[in-house]
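A single chain, nothing else alongside it, follows as C-alpha coordinates in the form predicted alone.
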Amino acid sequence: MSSAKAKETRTPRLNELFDDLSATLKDFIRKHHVTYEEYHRTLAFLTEAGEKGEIPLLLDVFLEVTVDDVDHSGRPGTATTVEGPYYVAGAPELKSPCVLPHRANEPGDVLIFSGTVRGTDGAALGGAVVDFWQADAEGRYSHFNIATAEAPFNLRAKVASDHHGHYEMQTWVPSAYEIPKSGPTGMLIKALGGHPWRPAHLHVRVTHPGFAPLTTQVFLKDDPWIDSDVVGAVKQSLIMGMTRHDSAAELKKRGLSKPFFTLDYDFVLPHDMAKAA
(Lines of atoms letter the chains of each structure in order from A and count residues from 1; the text may use other names and numbers.)
(Lines give C-alpha, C1' and ligand atoms only; values in the text may rest on other atoms or scores of the structure.)
(Ligands and ions follow the chains in the order given, each with its own letter.)
Protein backbone atom coordinates (compact mmCIF):
# COMPACT_ATOMS: atom_id res chain seq x y z
CA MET A 1 0.00 0.00 0.00
CA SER A 2 1.36 3.43 -0.94
CA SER A 3 1.90 6.05 1.75
CA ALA A 4 -0.80 8.20 0.14
CA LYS A 5 -3.28 5.31 0.25
CA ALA A 6 -2.37 4.58 3.88
CA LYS A 7 -3.13 8.18 4.83
CA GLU A 8 -6.54 7.92 3.15
CA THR A 9 -7.48 4.88 5.29
CA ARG A 10 -6.42 6.42 8.60
CA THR A 11 -9.22 7.01 11.12
CA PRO A 12 -8.35 10.17 13.05
CA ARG A 13 -10.16 9.19 16.25
CA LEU A 14 -8.69 5.67 16.24
CA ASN A 15 -5.20 7.00 15.62
CA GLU A 16 -5.57 9.56 18.38
CA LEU A 17 -6.70 6.98 20.92
CA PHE A 18 -4.20 4.31 19.91
CA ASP A 19 -1.23 6.66 19.84
CA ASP A 20 -2.10 8.04 23.28
CA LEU A 21 -2.67 4.56 24.74
CA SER A 22 0.60 3.31 23.28
CA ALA A 23 2.50 6.29 24.71
CA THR A 24 0.84 5.83 28.13
CA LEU A 25 1.76 2.14 28.27
CA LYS A 26 5.35 2.83 27.23
CA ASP A 27 5.64 5.49 29.93
CA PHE A 28 4.20 2.98 32.42
CA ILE A 29 6.81 0.38 31.44
CA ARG A 30 9.62 2.89 31.88
CA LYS A 31 8.26 4.29 35.17
CA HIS A 32 7.87 0.87 36.79
CA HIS A 33 10.87 -0.81 35.11
CA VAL A 34 8.67 -3.65 33.86
CA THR A 35 10.81 -6.75 33.30
CA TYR A 36 10.59 -9.34 30.53
CA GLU A 37 9.29 -11.86 33.07
CA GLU A 38 6.45 -9.50 34.03
CA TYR A 39 5.77 -8.73 30.38
CA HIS A 40 5.43 -12.42 29.49
CA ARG A 41 3.25 -13.09 32.55
CA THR A 42 0.97 -10.28 31.35
CA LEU A 43 0.78 -11.83 27.87
CA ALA A 44 -0.07 -15.22 29.40
CA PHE A 45 -2.80 -13.64 31.56
CA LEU A 46 -4.40 -11.81 28.63
CA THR A 47 -4.18 -14.92 26.44
CA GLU A 48 -5.93 -17.00 29.11
CA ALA A 49 -8.58 -14.32 29.61
CA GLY A 50 -9.25 -14.33 25.87
CA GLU A 51 -9.37 -18.12 25.63
CA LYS A 52 -11.88 -18.27 28.50
CA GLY A 53 -14.01 -15.46 27.09
CA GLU A 54 -13.30 -13.17 30.04
CA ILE A 55 -12.09 -10.03 28.25
CA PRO A 56 -15.56 -8.40 28.57
CA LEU A 57 -15.69 -9.38 32.26
CA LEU A 58 -12.19 -8.05 32.87
CA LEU A 59 -12.95 -4.69 31.25
CA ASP A 60 -16.38 -4.44 32.91
CA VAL A 61 -14.83 -4.91 36.35
CA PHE A 62 -11.90 -2.55 35.98
CA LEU A 63 -12.85 0.04 33.35
CA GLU A 64 -16.58 0.31 32.58
CA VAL A 65 -17.39 2.57 35.55
CA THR A 66 -14.84 5.11 34.31
CA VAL A 67 -16.26 5.00 30.76
CA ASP A 68 -19.74 5.60 32.19
CA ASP A 69 -18.52 8.53 34.31
CA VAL A 70 -16.75 10.17 31.37
CA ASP A 71 -19.45 9.55 28.76
CA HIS A 72 -22.25 10.83 31.02
CA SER A 73 -20.41 13.61 32.83
CA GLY A 74 -22.76 16.52 33.58
CA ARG A 75 -25.84 14.63 32.44
CA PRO A 76 -29.02 15.77 34.27
CA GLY A 77 -31.70 13.43 35.54
CA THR A 78 -31.30 9.99 37.08
CA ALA A 79 -27.71 8.90 37.59
CA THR A 80 -26.39 6.38 35.10
CA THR A 81 -24.22 3.41 35.91
CA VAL A 82 -22.78 0.40 34.11
CA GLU A 83 -24.80 -2.01 31.98
CA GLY A 84 -22.71 -5.05 32.89
CA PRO A 85 -22.45 -8.28 30.89
CA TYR A 86 -25.88 -9.81 31.53
CA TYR A 87 -28.20 -7.82 29.27
CA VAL A 88 -30.19 -9.86 26.74
CA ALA A 89 -32.06 -8.28 23.83
CA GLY A 90 -35.55 -9.36 22.85
CA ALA A 91 -37.23 -9.57 26.25
CA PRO A 92 -41.06 -9.86 26.22
CA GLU A 93 -42.95 -6.57 25.85
CA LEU A 94 -45.48 -6.05 28.64
CA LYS A 95 -47.81 -3.25 29.74
CA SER A 96 -47.87 -1.89 33.27
CA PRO A 97 -48.91 -3.31 35.70
CA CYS A 98 -47.52 -6.76 35.00
CA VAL A 99 -45.88 -9.86 36.41
CA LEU A 100 -42.46 -10.66 34.98
CA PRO A 101 -41.78 -14.04 33.36
CA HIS A 102 -40.83 -16.47 36.11
CA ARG A 103 -40.69 -20.11 37.09
CA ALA A 104 -43.58 -21.91 38.78
CA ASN A 105 -41.68 -22.02 42.07
CA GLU A 106 -39.58 -18.87 41.75
CA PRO A 107 -37.41 -18.71 44.89
CA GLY A 108 -37.38 -15.78 47.28
CA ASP A 109 -39.78 -12.99 48.18
CA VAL A 110 -42.09 -11.13 45.82
CA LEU A 111 -41.08 -7.54 45.06
CA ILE A 112 -43.41 -4.93 43.55
CA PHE A 113 -41.14 -2.50 41.70
CA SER A 114 -42.89 0.69 40.61
CA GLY A 115 -42.50 4.39 39.98
CA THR A 116 -42.88 7.10 37.36
CA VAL A 117 -40.84 8.02 34.29
CA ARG A 118 -40.66 11.73 33.60
CA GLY A 119 -38.55 14.33 31.87
CA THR A 120 -36.27 16.80 33.63
CA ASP A 121 -39.09 19.36 33.25
CA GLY A 122 -41.33 17.16 35.41
CA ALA A 123 -43.64 16.04 32.61
CA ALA A 124 -44.77 12.41 32.82
CA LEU A 125 -43.56 10.23 29.95
CA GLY A 126 -46.34 7.85 28.99
CA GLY A 127 -45.24 4.96 26.81
CA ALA A 128 -41.68 5.01 28.14
CA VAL A 129 -40.09 1.57 27.99
CA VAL A 130 -38.46 0.21 31.13
CA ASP A 131 -36.24 -2.61 29.84
CA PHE A 132 -35.64 -4.62 33.01
CA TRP A 133 -33.41 -7.52 34.06
CA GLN A 134 -32.03 -8.91 37.32
CA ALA A 135 -30.48 -11.87 39.12
CA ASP A 136 -32.84 -14.17 40.98
CA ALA A 137 -32.94 -14.80 44.74
CA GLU A 138 -29.95 -17.12 44.35
CA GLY A 139 -27.83 -14.63 42.40
CA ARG A 140 -28.37 -16.24 38.98
CA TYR A 141 -29.28 -14.63 35.64
CA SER A 142 -31.44 -16.28 33.00
CA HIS A 143 -29.61 -17.01 29.73
CA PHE A 144 -26.34 -17.21 31.68
CA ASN A 145 -26.44 -19.43 34.76
CA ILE A 146 -30.11 -20.39 34.58
CA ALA A 147 -30.84 -22.65 31.61
CA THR A 148 -32.84 -20.78 28.96
CA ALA A 149 -35.01 -23.84 28.34
CA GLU A 150 -35.89 -23.93 32.03
CA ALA A 151 -36.87 -20.28 32.24
CA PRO A 152 -36.75 -18.21 29.03
CA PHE A 153 -36.36 -14.50 29.89
CA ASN A 154 -36.75 -15.28 33.58
CA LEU A 155 -37.19 -11.95 35.44
CA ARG A 156 -36.69 -9.96 32.23
CA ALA A 157 -39.17 -7.77 30.35
CA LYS A 158 -39.73 -4.49 28.54
CA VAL A 159 -42.47 -2.78 30.51
CA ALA A 160 -44.31 0.21 29.00
CA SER A 161 -45.40 2.99 31.35
CA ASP A 162 -49.06 4.06 31.31
CA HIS A 163 -50.27 7.48 30.12
CA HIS A 164 -49.32 8.96 33.51
CA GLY A 165 -45.76 7.69 33.07
CA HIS A 166 -46.34 5.12 35.81
CA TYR A 167 -44.85 1.64 35.67
CA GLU A 168 -45.38 -1.32 37.98
CA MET A 169 -44.04 -4.84 37.77
CA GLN A 170 -44.10 -7.84 40.05
CA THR A 171 -40.69 -9.45 40.31
CA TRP A 172 -38.69 -11.16 43.08
CA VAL A 173 -36.12 -9.72 45.51
CA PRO A 174 -32.67 -10.25 43.97
CA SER A 175 -29.64 -11.50 45.84
CA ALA A 176 -26.06 -10.29 46.00
CA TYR A 177 -23.78 -12.54 43.96
CA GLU A 178 -20.18 -13.25 43.11
CA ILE A 179 -18.88 -12.53 39.63
CA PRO A 180 -17.09 -15.52 38.01
CA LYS A 181 -14.06 -16.06 40.24
CA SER A 182 -12.42 -19.28 39.07
CA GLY A 183 -10.91 -17.74 35.93
CA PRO A 184 -8.16 -15.17 35.36
CA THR A 185 -10.30 -12.16 36.35
CA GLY A 186 -11.18 -13.72 39.70
CA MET A 187 -7.57 -14.72 40.28
CA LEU A 188 -6.43 -11.16 39.61
CA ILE A 189 -9.01 -9.71 42.01
CA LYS A 190 -7.87 -12.16 44.70
CA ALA A 191 -4.20 -11.31 44.08
CA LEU A 192 -5.08 -7.62 44.52
CA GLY A 193 -6.71 -8.38 47.88
CA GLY A 194 -10.24 -7.78 46.63
CA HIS A 195 -13.47 -9.80 46.70
CA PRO A 196 -15.79 -10.87 43.84
CA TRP A 197 -19.15 -9.72 45.28
CA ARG A 198 -21.75 -7.42 43.77
CA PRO A 199 -24.53 -6.05 46.02
CA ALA A 200 -28.13 -6.91 45.16
CA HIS A 201 -29.49 -4.69 42.39
CA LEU A 202 -32.04 -4.25 39.61
CA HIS A 203 -30.97 -3.35 36.06
CA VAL A 204 -32.92 -0.97 33.85
CA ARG A 205 -32.69 0.70 30.47
CA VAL A 206 -35.31 3.43 30.13
CA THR A 207 -36.16 4.89 26.71
CA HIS A 208 -38.66 7.35 25.26
CA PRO A 209 -38.64 9.13 21.87
CA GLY A 210 -36.96 12.52 22.06
CA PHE A 211 -35.15 11.73 25.30
CA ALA A 212 -31.66 10.45 26.01
CA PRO A 213 -31.76 6.75 26.98
CA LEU A 214 -30.86 5.82 30.53
CA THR A 215 -28.92 2.74 31.63
CA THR A 216 -28.66 2.35 35.38
CA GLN A 217 -29.09 0.05 38.38
CA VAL A 218 -31.15 0.37 41.55
CA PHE A 219 -29.32 -1.02 44.59
CA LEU A 220 -30.91 -2.45 47.73
CA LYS A 221 -30.13 -0.57 50.93
CA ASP A 222 -28.38 -2.46 53.75
CA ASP A 223 -26.88 -5.05 51.42
CA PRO A 224 -23.61 -6.19 53.06
CA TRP A 225 -21.63 -5.40 49.90
CA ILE A 226 -23.16 -1.99 49.18
CA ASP A 227 -19.97 -0.14 50.14
CA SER A 228 -17.52 -2.46 48.38
CA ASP A 229 -19.05 -3.44 45.03
CA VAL A 230 -16.33 -5.24 43.06
CA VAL A 231 -17.34 -3.20 40.00
CA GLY A 232 -17.56 0.10 41.90
CA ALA A 233 -20.88 0.95 40.24
CA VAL A 234 -22.90 1.99 43.31
CA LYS A 235 -24.01 5.63 43.52
CA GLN A 236 -25.76 7.07 46.56
CA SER A 237 -28.79 8.30 44.61
CA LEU A 238 -29.38 4.78 43.29
CA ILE A 239 -29.62 3.12 46.73
CA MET A 240 -33.18 2.44 47.87
CA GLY A 241 -34.85 0.66 50.77
CA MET A 242 -37.69 -1.82 50.41
CA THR A 243 -40.92 -1.78 52.43
CA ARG A 244 -42.31 -5.05 53.84
CA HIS A 245 -46.05 -5.74 53.65
CA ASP A 246 -47.69 -8.47 55.70
CA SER A 247 -51.27 -7.41 56.40
CA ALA A 248 -54.01 -9.84 55.42
CA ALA A 249 -55.76 -7.13 53.37
CA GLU A 250 -52.64 -6.36 51.33
CA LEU A 251 -51.88 -10.02 50.74
CA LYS A 252 -55.45 -10.64 49.58
CA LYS A 253 -55.35 -7.63 47.26
CA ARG A 254 -52.19 -8.95 45.62
CA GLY A 255 -53.32 -12.59 45.61
CA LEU A 256 -50.28 -13.59 47.63
CA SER A 257 -49.95 -16.03 50.50
CA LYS A 258 -46.87 -14.63 52.25
CA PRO A 259 -45.38 -11.19 52.97
CA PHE A 260 -44.02 -9.21 50.03
CA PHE A 261 -41.91 -6.09 49.50
CA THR A 262 -42.34 -2.88 47.55
CA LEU A 263 -39.75 -0.52 46.11
CA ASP A 264 -40.62 2.77 44.39
CA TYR A 265 -38.18 4.58 42.14
CA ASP A 266 -38.79 7.44 39.69
CA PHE A 267 -36.64 7.71 36.57
CA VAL A 268 -35.89 11.14 35.11
CA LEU A 269 -34.72 11.43 31.49
CA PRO A 270 -33.08 14.46 29.91
CA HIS A 271 -34.06 15.60 26.42
CA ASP A 272 -31.87 14.19 23.66
CA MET A 273 -30.11 17.39 22.67
CA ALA A 274 -28.23 15.70 19.82
CA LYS A 275 -31.50 14.80 18.08
CA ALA A 276 -33.05 18.16 18.93
CA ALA A 277 -30.17 19.89 17.14
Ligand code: DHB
Second form
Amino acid sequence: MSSAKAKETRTPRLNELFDDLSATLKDFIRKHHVTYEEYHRTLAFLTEAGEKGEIPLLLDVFLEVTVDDVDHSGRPGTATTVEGPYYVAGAPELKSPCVLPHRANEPGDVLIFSGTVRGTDGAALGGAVVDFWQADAEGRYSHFNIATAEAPFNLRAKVASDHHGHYEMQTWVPSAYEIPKSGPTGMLIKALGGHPWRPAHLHVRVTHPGFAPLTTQVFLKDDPWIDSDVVGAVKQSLIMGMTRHDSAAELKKRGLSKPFFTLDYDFVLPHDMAKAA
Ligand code: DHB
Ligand code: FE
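The form predicted together with the ligand, contrasted with the form predicted alone above:
Up next: the whole complex, starting with the chain shown before.
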Protein backbone atom coordinates (compact mmCIF):
# COMPACT_ATOMS: atom_id res chain seq x y z
CA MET A 1 0.00 0.00 0.00
CA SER A 2 1.38 3.45 -0.92
CA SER A 3 1.77 5.93 1.91
CA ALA A 4 -0.86 8.21 0.30
CA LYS A 5 -3.33 5.33 0.42
CA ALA A 6 -2.34 4.49 4.01
CA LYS A 7 -3.01 8.10 5.00
CA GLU A 8 -6.47 8.00 3.40
CA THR A 9 -7.58 4.98 5.42
CA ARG A 10 -6.06 5.99 8.78
CA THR A 11 -8.96 8.13 9.97
CA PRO A 12 -8.87 9.79 13.42
CA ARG A 13 -11.83 7.65 14.49
CA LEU A 14 -10.07 4.43 13.49
CA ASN A 15 -6.92 5.54 15.37
CA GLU A 16 -8.91 6.45 18.47
CA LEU A 17 -10.86 3.18 18.52
CA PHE A 18 -7.97 0.89 17.65
CA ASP A 19 -5.58 2.51 20.15
CA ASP A 20 -8.10 2.08 22.96
CA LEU A 21 -9.09 -1.46 21.93
CA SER A 22 -5.45 -2.47 21.80
CA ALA A 23 -4.70 -0.86 25.19
CA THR A 24 -7.83 -2.45 26.73
CA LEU A 25 -6.88 -5.94 25.52
CA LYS A 26 -3.25 -5.57 26.67
CA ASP A 27 -4.45 -4.45 30.12
CA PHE A 28 -6.80 -7.45 30.15
CA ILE A 29 -3.94 -9.86 29.38
CA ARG A 30 -1.84 -8.39 32.21
CA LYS A 31 -4.74 -8.22 34.69
CA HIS A 32 -5.68 -11.88 34.21
CA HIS A 33 -2.16 -13.12 33.45
CA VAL A 34 -3.37 -14.79 30.23
CA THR A 35 -1.18 -17.84 29.54
CA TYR A 36 0.20 -19.07 26.22
CA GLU A 37 -2.16 -22.04 26.47
CA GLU A 38 -5.14 -19.70 26.76
CA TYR A 39 -3.86 -17.53 23.92
CA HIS A 40 -3.55 -20.57 21.63
CA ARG A 41 -7.00 -21.81 22.61
CA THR A 42 -8.43 -18.38 21.76
CA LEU A 43 -6.76 -18.49 18.33
CA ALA A 44 -8.13 -22.01 17.70
CA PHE A 45 -11.61 -20.93 18.83
CA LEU A 46 -11.69 -17.87 16.53
CA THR A 47 -10.23 -19.88 13.62
CA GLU A 48 -12.98 -22.50 14.01
CA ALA A 49 -15.66 -19.78 14.29
CA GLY A 50 -14.35 -18.30 11.02
CA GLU A 51 -14.17 -21.67 9.24
CA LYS A 52 -17.74 -22.53 10.27
CA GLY A 53 -19.10 -19.10 9.26
CA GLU A 54 -19.97 -18.25 12.89
CA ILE A 55 -18.18 -14.90 13.26
CA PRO A 56 -21.46 -12.93 12.70
CA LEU A 57 -23.28 -15.23 15.15
CA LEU A 58 -20.54 -14.94 17.77
CA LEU A 59 -20.35 -11.13 17.61
CA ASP A 60 -24.14 -10.72 17.44
CA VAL A 61 -24.72 -13.00 20.44
CA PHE A 62 -22.20 -11.22 22.67
CA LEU A 63 -21.88 -7.64 21.41
CA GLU A 64 -24.71 -6.42 19.15
CA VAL A 65 -27.16 -5.64 21.98
CA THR A 66 -24.67 -3.14 23.36
CA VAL A 67 -24.17 -1.48 19.96
CA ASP A 68 -27.96 -1.16 19.59
CA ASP A 69 -28.17 0.29 23.10
CA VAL A 70 -25.45 2.87 22.50
CA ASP A 71 -26.19 3.83 18.90
CA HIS A 72 -29.99 4.02 19.36
CA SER A 73 -30.12 5.55 22.85
CA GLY A 74 -32.79 8.24 23.22
CA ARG A 75 -34.28 7.43 19.82
CA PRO A 76 -38.04 8.13 19.60
CA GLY A 77 -40.58 5.74 18.04
CA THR A 78 -40.72 1.96 18.23
CA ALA A 79 -37.98 0.38 20.36
CA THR A 80 -35.14 -1.04 18.30
CA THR A 81 -33.38 -4.32 18.90
CA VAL A 82 -30.68 -6.36 17.21
CA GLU A 83 -30.68 -7.47 13.56
CA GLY A 84 -28.84 -10.70 14.39
CA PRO A 85 -26.97 -12.82 11.85
CA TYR A 86 -29.85 -14.14 9.72
CA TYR A 87 -30.96 -11.21 7.55
CA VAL A 88 -30.71 -11.85 3.81
CA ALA A 89 -30.90 -8.98 1.32
CA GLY A 90 -32.96 -9.29 -1.85
CA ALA A 91 -36.15 -10.91 -0.51
CA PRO A 92 -39.16 -10.87 -2.89
CA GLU A 93 -41.07 -7.55 -3.00
CA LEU A 94 -44.77 -8.09 -2.19
CA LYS A 95 -47.70 -5.73 -1.73
CA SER A 96 -49.86 -5.84 1.39
CA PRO A 97 -51.89 -7.98 1.98
CA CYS A 98 -49.82 -10.99 0.95
CA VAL A 99 -48.81 -14.55 1.77
CA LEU A 100 -45.09 -15.03 2.43
CA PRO A 101 -43.06 -17.49 0.35
CA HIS A 102 -43.53 -20.90 1.98
CA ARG A 103 -43.35 -24.63 1.34
CA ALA A 104 -46.38 -26.66 0.25
CA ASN A 105 -46.30 -28.41 3.62
CA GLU A 106 -45.16 -25.45 5.73
CA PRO A 107 -45.24 -26.76 9.34
CA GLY A 108 -47.12 -25.13 12.21
CA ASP A 109 -49.99 -22.67 12.52
CA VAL A 110 -50.83 -19.76 10.24
CA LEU A 111 -50.16 -16.29 11.65
CA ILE A 112 -51.63 -13.12 10.17
CA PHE A 113 -49.17 -10.36 11.08
CA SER A 114 -50.49 -6.85 10.49
CA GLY A 115 -50.41 -3.25 11.66
CA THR A 116 -49.77 0.33 10.61
CA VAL A 117 -46.49 2.10 9.89
CA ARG A 118 -46.42 5.70 11.17
CA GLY A 119 -43.98 8.53 11.67
CA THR A 120 -43.40 9.90 15.18
CA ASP A 121 -45.79 12.75 14.25
CA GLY A 122 -48.57 10.13 13.88
CA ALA A 123 -48.87 10.36 10.08
CA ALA A 124 -49.53 7.00 8.38
CA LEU A 125 -46.72 6.02 6.00
CA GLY A 126 -47.98 4.47 2.77
CA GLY A 127 -45.34 2.72 0.68
CA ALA A 128 -43.21 1.91 3.74
CA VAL A 129 -41.27 -1.31 3.26
CA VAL A 130 -41.49 -3.95 5.98
CA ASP A 131 -38.51 -6.19 5.20
CA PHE A 132 -39.47 -9.29 7.17
CA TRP A 133 -37.76 -12.54 8.18
CA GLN A 134 -38.26 -15.25 10.77
CA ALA A 135 -37.47 -18.84 11.72
CA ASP A 136 -40.10 -21.44 10.82
CA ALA A 137 -42.21 -23.50 13.27
CA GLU A 138 -39.19 -25.79 13.77
CA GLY A 139 -36.83 -22.93 14.61
CA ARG A 140 -35.04 -22.93 11.24
CA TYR A 141 -34.08 -19.90 9.10
CA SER A 142 -34.14 -20.17 5.31
CA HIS A 143 -30.68 -19.71 3.67
CA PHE A 144 -29.06 -20.91 6.93
CA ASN A 145 -30.86 -23.92 8.38
CA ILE A 146 -33.17 -24.75 5.42
CA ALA A 147 -31.54 -25.53 2.07
CA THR A 148 -32.05 -22.61 -0.33
CA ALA A 149 -32.88 -24.97 -3.20
CA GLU A 150 -35.68 -26.47 -1.10
CA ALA A 151 -37.30 -23.13 -0.23
CA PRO A 152 -35.66 -19.89 -1.41
CA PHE A 153 -36.56 -16.91 0.82
CA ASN A 154 -38.87 -19.11 2.90
CA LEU A 155 -40.84 -16.81 5.29
CA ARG A 156 -38.97 -13.73 4.02
CA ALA A 157 -40.33 -10.77 2.03
CA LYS A 158 -40.27 -7.01 1.59
CA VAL A 159 -43.90 -6.05 2.15
CA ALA A 160 -45.01 -2.58 1.07
CA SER A 161 -47.65 -0.86 3.25
CA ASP A 162 -50.83 0.38 1.51
CA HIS A 163 -51.80 4.06 1.27
CA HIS A 164 -53.19 3.96 4.82
CA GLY A 165 -49.78 2.78 6.05
CA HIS A 166 -51.31 -0.62 6.73
CA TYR A 167 -49.42 -3.86 6.20
CA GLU A 168 -50.71 -7.42 6.43
CA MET A 169 -48.89 -10.64 5.70
CA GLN A 170 -49.78 -14.28 6.16
CA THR A 171 -46.94 -16.21 7.71
CA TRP A 172 -46.53 -19.14 10.12
CA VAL A 173 -46.06 -18.94 13.91
CA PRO A 174 -42.30 -19.18 14.59
CA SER A 175 -40.89 -21.36 17.34
CA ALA A 176 -38.07 -20.50 19.74
CA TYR A 177 -34.61 -20.50 18.13
CA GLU A 178 -31.72 -22.56 19.44
CA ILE A 179 -28.18 -21.34 18.67
CA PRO A 180 -26.45 -24.33 17.01
CA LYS A 181 -24.96 -26.36 19.87
CA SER A 182 -22.33 -28.16 17.80
CA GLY A 183 -20.42 -25.03 16.73
CA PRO A 184 -17.93 -22.91 18.69
CA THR A 185 -20.53 -20.27 19.71
CA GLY A 186 -22.87 -22.92 21.15
CA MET A 187 -19.94 -24.69 22.89
CA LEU A 188 -18.86 -21.40 24.49
CA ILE A 189 -22.39 -20.65 25.73
CA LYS A 190 -22.54 -24.14 27.25
CA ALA A 191 -19.10 -23.81 28.85
CA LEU A 192 -20.28 -20.53 30.42
CA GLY A 193 -23.26 -22.37 31.96
CA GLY A 194 -25.90 -20.66 29.80
CA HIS A 195 -28.67 -22.07 27.61
CA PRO A 196 -28.66 -21.51 23.84
CA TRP A 197 -32.29 -20.40 23.36
CA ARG A 198 -33.86 -17.25 21.93
CA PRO A 199 -37.63 -16.78 22.49
CA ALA A 200 -39.80 -16.98 19.34
CA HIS A 201 -39.61 -13.71 17.40
CA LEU A 202 -40.38 -11.97 14.12
CA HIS A 203 -37.69 -9.77 12.55
CA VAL A 204 -38.36 -6.54 10.66
CA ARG A 205 -36.40 -3.76 9.07
CA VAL A 206 -38.92 -1.00 8.30
CA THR A 207 -37.95 1.81 5.92
CA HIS A 208 -39.52 4.87 4.34
CA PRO A 209 -37.77 7.78 2.57
CA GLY A 210 -37.14 10.67 4.98
CA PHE A 211 -37.37 8.45 8.07
CA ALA A 212 -34.68 6.62 10.03
CA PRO A 213 -34.78 2.86 9.30
CA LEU A 214 -36.15 0.72 12.13
CA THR A 215 -34.59 -2.65 12.86
CA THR A 216 -36.44 -4.56 15.54
CA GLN A 217 -38.11 -7.82 16.57
CA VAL A 218 -41.59 -8.67 17.83
CA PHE A 219 -41.65 -11.35 20.54
CA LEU A 220 -44.45 -13.77 21.48
CA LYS A 221 -45.75 -13.36 25.02
CA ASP A 222 -46.01 -16.88 26.37
CA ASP A 223 -42.66 -18.12 25.13
CA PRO A 224 -40.75 -20.09 27.82
CA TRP A 225 -37.52 -18.17 27.04
CA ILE A 226 -39.02 -14.67 27.06
CA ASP A 227 -37.21 -13.73 30.31
CA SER A 228 -33.88 -15.38 29.50
CA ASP A 229 -33.03 -14.68 25.83
CA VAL A 230 -29.42 -15.83 25.31
CA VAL A 231 -28.80 -12.64 23.31
CA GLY A 232 -30.59 -10.34 25.81
CA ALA A 233 -32.49 -8.57 23.02
CA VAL A 234 -36.04 -8.63 24.46
CA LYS A 235 -37.67 -5.31 25.36
CA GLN A 236 -41.03 -5.12 27.14
CA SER A 237 -42.70 -2.94 24.49
CA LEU A 238 -41.86 -5.53 21.80
CA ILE A 239 -43.69 -8.44 23.50
CA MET A 240 -47.14 -9.20 22.08
CA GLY A 241 -49.85 -11.80 22.62
CA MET A 242 -51.38 -13.57 19.62
CA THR A 243 -55.14 -14.05 19.22
CA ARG A 244 -56.41 -17.49 18.25
CA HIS A 245 -59.26 -17.78 15.72
CA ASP A 246 -61.21 -20.99 15.25
CA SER A 247 -64.74 -20.04 14.18
CA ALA A 248 -65.98 -21.64 10.96
CA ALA A 249 -66.84 -18.20 9.56
CA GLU A 250 -63.31 -16.82 10.13
CA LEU A 251 -61.65 -19.93 8.71
CA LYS A 252 -63.88 -19.75 5.63
CA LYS A 253 -63.15 -16.05 5.11
CA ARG A 254 -59.39 -16.77 5.14
CA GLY A 255 -59.68 -19.99 3.12
CA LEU A 256 -57.98 -21.90 5.97
CA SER A 257 -58.79 -25.38 7.22
CA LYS A 258 -57.45 -25.17 10.80
CA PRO A 259 -57.33 -22.53 13.56
CA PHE A 260 -54.97 -19.60 12.96
CA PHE A 261 -53.52 -16.71 14.94
CA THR A 262 -53.37 -12.95 14.46
CA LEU A 263 -50.91 -10.41 15.82
CA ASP A 264 -51.23 -6.68 15.31
CA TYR A 265 -48.20 -4.42 15.78
CA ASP A 266 -47.74 -0.79 14.74
CA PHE A 267 -44.28 0.50 13.83
CA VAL A 268 -43.31 4.13 14.51
CA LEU A 269 -40.35 5.58 12.60
CA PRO A 270 -38.45 8.71 13.70
CA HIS A 271 -37.74 11.42 11.15
CA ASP A 272 -34.31 11.06 9.61
CA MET A 273 -32.44 13.92 11.29
CA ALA A 274 -29.34 13.30 9.20
CA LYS A 275 -31.37 13.89 6.01
CA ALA A 276 -33.31 16.84 7.44
CA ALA A 277 -30.08 18.66 8.35
C1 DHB B 1 -29.10 -13.70 17.12
C2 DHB B 1 -30.23 -13.05 16.71
C3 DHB B 1 -31.28 -13.78 16.22
O4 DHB B 1 -32.40 -13.17 15.79
C5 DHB B 1 -31.24 -15.14 16.15
O6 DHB B 1 -32.31 -15.77 15.65
C7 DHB B 1 -30.10 -15.79 16.57
C8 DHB B 1 -29.03 -15.06 17.05
C9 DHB B 1 -27.98 -12.91 17.63
O10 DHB B 1 -28.14 -11.71 17.80
O11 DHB B 1 -26.93 -13.51 17.86
FE1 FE C 1 -33.70 -14.34 14.88
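In this text, rigid core is short for the largest set of C-alphas that superpose within 1.5 Å between two forms. Numbering follows the first chain given and starts at 1. Here the structure is a predicted model, which is why all the values come from computation and not from measurement.
After superposition on the rigid core, the Cα of residue 69 moves by less than 2 Å between these two forms.
The Cα position of residue 252 differs by less than 2 Å between these two forms after fitting on the rigid core. Residue displacement note: residue 35 has its CA displaced by at least 2 Å between these two forms (rigid core superposed).
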